[in-house]
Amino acid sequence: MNTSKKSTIVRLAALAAALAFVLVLAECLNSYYLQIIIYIFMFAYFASAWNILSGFAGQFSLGHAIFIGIGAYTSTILYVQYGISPWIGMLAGGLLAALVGVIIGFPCFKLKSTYFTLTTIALANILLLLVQNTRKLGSIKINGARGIQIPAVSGNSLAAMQFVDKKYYLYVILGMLIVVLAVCQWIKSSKMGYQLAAVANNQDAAESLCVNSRALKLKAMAISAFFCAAGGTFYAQVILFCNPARLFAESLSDKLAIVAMLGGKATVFGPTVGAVIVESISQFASARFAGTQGLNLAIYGIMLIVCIRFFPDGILPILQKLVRRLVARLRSKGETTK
């Protein structure tokens, strides 16, 4: 058995063990701790979607809250005003966000490095202001800064994506996380992934080898936007409220970048590792220092400084090196005992 097959089997076994562990936790923990795990998985999902564009393609975005907000508002409007299931709204919001992502990317991908990042920040703030100051768009009620309240249903309703028992939210976001991780793994190991890595490292050199960098980046943008919007639907159904200041917030976009960078940008499981660290600390700080305003922003800033200074490639590569050293030592000890 070759090394690649062994590594694939090990990854699948680790994933199955982690999945079994989470399912056991869902049955044992109370609603408070289930909520924390739900948020960890949700931000792991968002950061993994962000990583498709900003990690694999190297197009650093600080405006991905645009797509989360589009997904949340699309599904909520369809559900509240037209009675359409959030599951269908999730698909509609994802497709709309992918279209918006392509429209944004087509002119913006002419910009490189910091200029592209600054453009995403500007676009996110512009859209936030538009939503906050728009009460109606034709017959569609947006309610401006007041947002849209999602009516709660009684009991657990799969069709409405609303559950009194929080473990069902955990099952939904766990399934979504597995899907986005599978897509990330497919992209990374496919021809598209190698081409994106080439573009991220040196776009001019990649283009000299007949790589269509703009088409690749537009594909990455569409996929990333679609998954972020689908997650926005889930986010809205968890909090049962669509608020522009929350869903289009610059701090939300920043958090996705911090989670992915801390765990390991351009890796498949790095954003998940980052989400465990960032969201655990964030939830603890919120519970311990509830009266301190802006503490979460201070925590994100400190994490970003520490990450850039001490872990420029993220924590996951360091953990992988430690595991390899441990395995090598165990093998050497096993060989000496023989």
Given for the second form:
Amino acid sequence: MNTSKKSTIVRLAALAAALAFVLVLAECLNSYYLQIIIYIFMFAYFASAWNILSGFAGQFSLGHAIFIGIGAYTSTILYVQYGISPWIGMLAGGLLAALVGVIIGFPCFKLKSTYFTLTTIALANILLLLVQNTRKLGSIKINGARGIQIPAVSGNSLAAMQFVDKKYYLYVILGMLIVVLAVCQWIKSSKMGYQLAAVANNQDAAESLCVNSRALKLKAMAISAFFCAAGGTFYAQVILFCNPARLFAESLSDKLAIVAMLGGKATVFGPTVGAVIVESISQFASARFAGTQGLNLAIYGIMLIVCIRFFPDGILPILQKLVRRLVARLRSKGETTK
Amino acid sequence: MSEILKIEHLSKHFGGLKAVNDVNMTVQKGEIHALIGPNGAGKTTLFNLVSGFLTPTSGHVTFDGHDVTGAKPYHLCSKGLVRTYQIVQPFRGMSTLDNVMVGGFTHTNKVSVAREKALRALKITKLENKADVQARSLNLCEQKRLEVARALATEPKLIMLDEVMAGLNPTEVTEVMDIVTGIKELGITVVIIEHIMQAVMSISDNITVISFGEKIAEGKPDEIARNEDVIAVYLGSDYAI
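Structure of the form predicted in complex with its partner chain, please, following the form predicted alone?
In what comes next, the whole complex appears, and the chain from above leads the way.
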């Protein structure tokens, strides 16, 4: 018991140190690097939200852009046409996405593994085409493929979630990431986490142990969709633009899966680790090899292949093993010097 | 003694195949009731029907006074009827303790309570020293016991064991037999499918024999051993007395 208490203290201290480091970094960096860090955290956030359904519950989705798009569009429409603050829009979008998630999940959770994945891809593409080809929905302007521009507000406005100084965006996304990680940690260490892991491992066996797999998966879907949509609002506020090709894109859905798997699926901090690695490498590659079209994508692809071939469980478990080995070595050294 | 499980005229047809045909069976509270029969007789199908993984074509299942025909597995489990699998189905990516804890959450939301129940179940199945091992690295005998432990952690009234001894060596079989009689001593009714006759004959109070989906005999072990139909089914009609 004592050692586990000690390890949680160490873990909390490490988190606090990381947080302090980021906050100090936010003060020192120019806006270009700040932007990169904001994207890293945003993808860490998205991948963590994705992980609730696809990692913990094992329902591999390649259509989570549906929820990001819904979140972005809901808050943007509410803000641009009705003057409602994006913060409220974020909540509304989240709830709407959760509802859509449940509606999708209701029939689709009858499908197993790959068939579920294929359905999510199809649904995301259908929604992309629908939005691209809809100008107006009643009195609501959607503008089809042209998208919706969010009118810029001057200065830093918390109510409009728009900031000239980028570090405020960083604070917002950092706060959101901490919330989603706390939710993940809570799920993982509660009854829901055990039951989700059981369903992800073997649904029939879980059912015979009193797990209502359908209700559980719907719950995971709703939570995952809610957080993705809230992140969608943030995304739209960062780029101040809402267009279907970007927000409902298949590549966006894929990226969440890639980031989470590379870092470590079904772990709490895996998606964050994955986002740091994937996003920094892809940003570096696209800046460094800007002259050679497509080279950054090739690097991305190679990274993915290496990762799936050599560490299918993701990078986080390997890091943890290394740290544990290091700690053990230090401890044994300390004992010999005594 | 009162009856805890009653199966009436239960049938399951897969197209033209009558996997289970008009089977009646009664299990008394607190007994070990064995279900035997040659391969393909329909024993596991009967288990699937009772535990809610298949819906019967016709007939009724009554458990503890309630009609549970066609009820979902998780529903049955919360009422106290739980089953294990012939082909072991551990949650591979989880530790042994975590596996059993999934069952432990049946009547509680608290992690600490579930853990306690799980540890108790592991003790009964003699797996307590494997608690932190990943389920995928257990050997077959341990995985079979893990199946039983998971089911026990749900605190059932009736536990259905599907060939828990198959594929085990004689020492392991005696170990599992001890565990099964231990479960009976806890006041839990046991329905067991088994092919190992020494085990079946020595631990069970009553035996039901089915062949080609139909019940051919029911009774005490020594009655079953002398039953002509049973001998004919197992050894061929030439050997019938």
